[in-house]
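We begin with a single chain expressed as structure tokens, specifically the form predicted on its own.
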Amino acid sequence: MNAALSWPCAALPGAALADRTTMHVGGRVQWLLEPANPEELARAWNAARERGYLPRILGGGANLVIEDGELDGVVITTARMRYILRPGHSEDPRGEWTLRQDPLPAAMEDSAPRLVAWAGATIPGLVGTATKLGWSGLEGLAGIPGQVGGAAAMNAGGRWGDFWDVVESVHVLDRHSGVLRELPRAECAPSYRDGGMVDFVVLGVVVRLVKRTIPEVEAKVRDYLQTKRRVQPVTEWSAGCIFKNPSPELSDGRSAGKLIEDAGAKALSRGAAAVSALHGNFIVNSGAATAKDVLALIEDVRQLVRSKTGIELVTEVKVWRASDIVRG
């Protein structure tokens, strides 16, 4: 490792990653880069590629399990890219979002309220901002951890709606050319738990909302949070839902959580990792779990459901393995 290697943004050699994830497991990475804005991220990405690395992007660390040990290569974190702005306003103390057109395009000159959120803005922060303004559309994401970039990449959501329901456009970095682009919603093809961003790094989004009253939006957020807290381990360390829901035709309408519960898999554990007593599709870390524990438990659950039902559950959570190829 060359600790003196120069990067176009803040950089940490040998950085620990576990506490940067919601599951709190995982090892270290050779280089962790911390850009402060979208253009700096683009420069960091291109610098890594020029040096032979294929960077991994780390958002809020939800929906992710990082293997134990040391990961080769470069991870770029969006943790410092947390701005949430109103297009045409000047909340950004640095003056402008460099990827924003100003004045607003004609397509945005209507009465619908919008928020611009950089990739590192948290989902709770975005929901909270919209709630304080009385703008509706994000309430169904209340209680979902993570950041905007990850939410756009995986189309995060649940029973009350998905992130891409309100996305009007997305600012991205082309993974192949290293060029910045803006993609309107019509040019994207998001689907269930897939934002269709495989060729792009999400730098920020514009979300289009609906004007309501503040009490109306507050009430919906409060109701959704209360419901989730009754049935999901929202205050415990987890990566969110582990498996995608299978086709209703295949599962007789049962969700992944219901299949896991029916198979008796809620009793399973490995070390300090256990299937949640509240929701079968969550694995929780009681504080001392390792990634090895979590990954082994995922396979235990998958195997038990397969043996009981014949259904092969597909993982929704992403896994970073030390053996992954990160040079290119």
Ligand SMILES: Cc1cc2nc3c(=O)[nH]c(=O)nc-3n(C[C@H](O)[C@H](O)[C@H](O)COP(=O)(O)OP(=O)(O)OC[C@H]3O[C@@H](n4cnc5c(N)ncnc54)[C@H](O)[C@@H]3O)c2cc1C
Contents of the next structure:
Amino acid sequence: MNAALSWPCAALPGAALADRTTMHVGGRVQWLLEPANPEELARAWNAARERGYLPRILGGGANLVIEDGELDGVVITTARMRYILRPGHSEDPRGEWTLRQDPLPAAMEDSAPRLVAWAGATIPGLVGTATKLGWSGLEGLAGIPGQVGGAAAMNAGGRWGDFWDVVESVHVLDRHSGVLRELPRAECAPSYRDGGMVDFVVLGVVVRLVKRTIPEVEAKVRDYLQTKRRVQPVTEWSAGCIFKNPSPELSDGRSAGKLIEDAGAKALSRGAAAVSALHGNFIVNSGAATAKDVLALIEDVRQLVRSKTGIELVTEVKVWRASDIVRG
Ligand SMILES: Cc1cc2nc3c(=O)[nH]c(=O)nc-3n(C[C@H](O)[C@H](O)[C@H](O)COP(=O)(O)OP(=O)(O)OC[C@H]3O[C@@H](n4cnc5c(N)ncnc54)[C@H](O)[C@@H]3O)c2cc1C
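The structure above corresponds to the form predicted on its own; please provide the structure of the form predicted together with the ligand.
After this comes the whole thing, all chains and molecules, with the earlier chain placed first.
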């Protein structure tokens, strides 16, 4: 490890990653880069590429399990890129990047209100901003942790809608050329829990919402939050849903959580990692779990469901392994 290596943004050598995820497991990475804005992220990315690294991108770590031990290479976190802007109203800290269009006249904003959020803005922060304005479209994401870049990459959502439903365009860095681009929604192909961003780093998004009243939007958010708190272990350490729901034809309409429950896998645990008693598709860390526990438990659950139903559950949660290719 070369602690003297200089980077075009804040950088931590040997950074611990566990507490940067909601599961709170995992080891250290050789370099953690912390750009403060999209241009800095692009410079950090290109500097890492010039040095032969293939950086990993860390958002809120809310759908991620990181292996224990030492991870080689570079992780770029978007945690410092937190701006949410209301075009034409908010002070724009980076003028030219945020929206390549003139401020919207008030009359137009009435019919097409938009927010611009940098990748590191939190999902609750974006939902909260829209709620305070009485702008509808993001309520279905109430209670989902993580950041906007992660929400775009994962197409976060649920029964009340998905993030990409309201995305008008994304500002991205092309992972191959290192060049910044703006992709209109029509050029993107998000699907269930997959934003289709494999060739890109998301720098920010423009979301287009609908004007309603503040009480209307607040009521929906409250309602969805209450439901979420009832059915998911939102106050415990977890990484959200571990598995994607299989196609209804395959599973007779049963969700991954229901398949896990029906297979008796809710009783499973490994060390301090256990399948949640509240929701079968969540694994919770009671405090001292390691990534090894969590990853072994994921395989135990997959195996039990396979043996009882013949269905092979596919992982939704992302796993960073020490063996991943991070140089090239
Ligand atoms: C209690 C709890 C409840 C949850 N409920 C839901 C739910 O209802 N619905 C749902 O969909 N999810 C849910 N999740 C999962 C999680 O909140 C979402 O997947 C969220 O979008 C992850 O965002 P993140 O910033 O934390 O991404 P991370 O976990 O940091 O990253 C996830 C993946 O996205 C990639 N990524 C992150 N940022 C970027 C970027 N800027 N550009 C390109 N790639 C990027 C990462 O490299 C990684 O592959 C829940 C999680 C928890 C802990």
